[in-house]
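What follows is a single chain, given as structure tokens, in the form predicted on its own.
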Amino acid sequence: MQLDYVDLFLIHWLGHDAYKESWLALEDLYAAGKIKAIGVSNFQVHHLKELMSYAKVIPVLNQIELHPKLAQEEIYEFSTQHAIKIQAWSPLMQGQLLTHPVIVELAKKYDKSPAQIILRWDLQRDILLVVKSVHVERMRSNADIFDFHLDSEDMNKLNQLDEGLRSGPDPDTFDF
């Protein structure tokens, strides 16, 4: 890559629980200053506990599928307790949530788009976001979430949508 260092390096998938060797190699690169931060992606609480049983460096980030239909409360609480930031991939559930009646109702109430309501819900929960679009107007709209706040009642409405429903693979059963 011809770089002096990498800002952030993640172990993306668990690889049949064969991540110990990879993590230890990342820790060596971190100690050498070649990587400024190391983290994981798609790790469940039991994976994080296993990792933390031997890790010298706690992951700075866990990138997981997270949206109102999959709030991942157990990982969220564990990560908060251990200062691991959560980054949501597929926060809009691949667009499937944009027509949900509760989200559409809130979008009308706040004069925002359904996507903005969902992204604001994440932001108010201190969740980092990975939002993908090739459309400039959607990119601008997705970034326009800092001029309003969802009240606690509306946050609760969104929290109650959790069904444990995934749009992507389950990290405990995914086989690549």
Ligand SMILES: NC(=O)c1ccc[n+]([C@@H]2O[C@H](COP(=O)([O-])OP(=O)(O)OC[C@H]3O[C@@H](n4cnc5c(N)ncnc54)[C@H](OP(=O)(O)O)[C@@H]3O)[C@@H](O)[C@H]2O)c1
Second form
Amino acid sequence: MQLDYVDLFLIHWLGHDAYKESWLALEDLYAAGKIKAIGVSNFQVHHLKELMSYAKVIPVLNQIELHPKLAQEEIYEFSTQHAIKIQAWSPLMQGQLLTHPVIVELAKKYDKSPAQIILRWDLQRDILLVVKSVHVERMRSNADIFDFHLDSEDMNKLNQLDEGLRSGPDPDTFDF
Ligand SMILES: NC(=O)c1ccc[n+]([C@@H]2O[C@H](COP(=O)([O-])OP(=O)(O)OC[C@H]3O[C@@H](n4cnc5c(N)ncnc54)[C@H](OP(=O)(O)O)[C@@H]3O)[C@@H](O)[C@H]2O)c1
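Starting from the form predicted on its own above, please write out the structure of the form predicted together with this ligand.
Expanding to the full complex; the earlier chain stays at the top.
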């Protein structure tokens, strides 16, 4: 990579429980200063507990599918207790939530786009984001979420959309 160090390195998927060896290797690279922060992706609470039973370094973050239809409350609670940041992938549910009536209604109320409403909901829950667009204007607008605040009633409206619905694979059953 021709770099002195990497800022952040994640284990992307679990790989049939073969992640212990990977994590210990990442810890060595972290201790050597080659990686400044190490984390995981697609880990459920039971995977985090198992990892933490032998880890010397707690993952700095867990990148998981998370959006209003999949609020991931169990991982959210556990991560909050253990100071593990959550980073949401597919935060717009691959665009599928942008026409949801509750989100469209809130977009009108706050004079923001449906995407900005969803991303602001994440921000107010202290969730980091990986949101994708190939359009520069959408990238700009998706990053422009710091000048408004969703009130608690509207946060609750979004919280109530949770159905445990995934757009991507389930980490407990995903077969490589
Ligand atoms: N760790 C993992 O296992 C994992 C798994 C899946 C994905 N990811 C990461 O998560 C990132 C995002 O996930 P994703 O691409 O699946 O879903 P997403 O970010 O929820 O949604 C992307 C879709 O929303 C559209 N979009 C974005 N902003 C918009 C806006 N302001 N208005 C209207 N449409 C908008 C995009 O279209 P346009 O591009 O046409 O604007 C695209 O079709 C990926 O790029 C990937 O890096 C990680």
